[in-house]
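Only one chain is included here, represented as structure tokens and corresponding to the form predicted alone.
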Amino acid sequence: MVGIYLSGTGNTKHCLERFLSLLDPGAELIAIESSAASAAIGGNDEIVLAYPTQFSNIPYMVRDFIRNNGDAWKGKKVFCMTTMGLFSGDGTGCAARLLKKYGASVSGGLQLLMPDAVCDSKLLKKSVEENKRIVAAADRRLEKAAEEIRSEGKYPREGLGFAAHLAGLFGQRLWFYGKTADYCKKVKISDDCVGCGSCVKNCPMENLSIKDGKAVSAGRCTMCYRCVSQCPKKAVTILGNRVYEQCRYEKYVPEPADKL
């Protein structure tokens, strides 16, 4: 078994690492931006595709993943995991669906509420406190989710179905198709940028270079969200105008169980 992942603030990352330590302890996790990806499908007969879900749809840069790698998923058991802010609708299923065309089994899916990571907008903002009881209450689904399938064979199919299907399309994916059709030109540098690199170094689409002492964006934005929230000067945006919280997953690491 591998874990292949795209994760902007460390979400996605945390719950697939969970999952696969209680599941298969020896698996292997990439993310999915490293030249190993590829050759890890080939190399494995059962994978756990991990992804954040954006406007109940997958990323951009995810869908290329699966179709440039089509002739390797034939024949694969493929478990689909997605992380949300709030709402996912079918954001499994939007991965799975794709993926049958090209042969794979889809085994199961899980979809998981996790501290929001789009940190220039308002929007679903919480508390540190609420964040960690949320890691607390996803990382307790995971568990449960890993047993089920350690005694019992039996996978969630969260997102799969028709009718997840449905609030998926009509929930938010037909609203907001534009935002999410292709890669986003919509990355914005303000006049904060002190051309540190961190963006640079950090964005899984290599979208963002250093030009005259200043990141510029070649307009292959996967909205993974690492450079808003990576920036130490809150100099990037993509949604919204303004960063609001670096909202990287560390801070949310959770405390023990008994002191929640």
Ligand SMILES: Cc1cc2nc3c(=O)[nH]c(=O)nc-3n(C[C@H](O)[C@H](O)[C@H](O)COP(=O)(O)O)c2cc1C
The other form holds:
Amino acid sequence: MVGIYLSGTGNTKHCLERFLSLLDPGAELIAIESSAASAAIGGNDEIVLAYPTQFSNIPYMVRDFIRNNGDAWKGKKVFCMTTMGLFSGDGTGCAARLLKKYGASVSGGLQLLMPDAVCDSKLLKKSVEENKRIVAAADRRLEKAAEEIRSEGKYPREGLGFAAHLAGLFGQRLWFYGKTADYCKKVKISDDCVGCGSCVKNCPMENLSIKDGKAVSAGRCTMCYRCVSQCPKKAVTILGNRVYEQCRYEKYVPEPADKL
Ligand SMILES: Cc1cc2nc3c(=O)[nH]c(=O)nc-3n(C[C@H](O)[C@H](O)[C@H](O)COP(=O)(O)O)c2cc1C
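Let's compare: the form predicted alone is above, so bring in the form predicted together with this ligand.
What follows is the whole complex; the chain from before opens it.
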């Protein structure tokens, strides 16, 4: 088994790490931007594909990854995992339908509530304590799902049914489809940028570079928010115009009491 993931602020990486450590401790975790990710599909019969929900849809980079490896999915057993800040509808189903088109069989789906990653919007922002409790609850759900798979061979099917499809479509996708229909060209770099290159190093799309001492975007952003959440000068925004809170999983590691 192998886990392949896209993660901007670390939520999805954490969930996948936790899931695999319970299900198959030897399983490798590979970032989608790594050159090893495509080869990992060919070398494994069972794959967990994990990514953040964006507007009840798949991030464009994940869609491209599925398409670009079209033939490699044939006969593979894929479990889809998505993390979300509030509502995902059929966040797993969107990838599952595409994977099935390429001949994969989808073994299950898990949609996990995690802290919101949109650093340049006030919407959905919670206190650090609340976010710690949210992470602890996600951990419990991961433990339960892994236990049911291991002991009963029972896979969760969250986001894969018809009702979830309707919820995702009418809840968000119809109104926000344009946001995930292509790579985003809206990355903004403010005058506070000092050209340190943190965003360049972190971008999974190699979309950012330094020109004349400042970061510039090439218009191929998958909206993972890694650059926004890690810029030391808070100089990068995407959907909003100001960084309210830099969100990163490490801030929300639950206290032992949250785990009860
Ligand atoms: C551009 C964008 C769009 C998002 N859209 C949704 C959404 O439609 N529903 C939702 O529940 N969360 C949404 N979120 C929140 C993320 O899915 C959530 O915070 C996720 O856990 C981030 O995972 P990561 O840290 O692995 O990137 C969105 C986040 C971003 C950056």
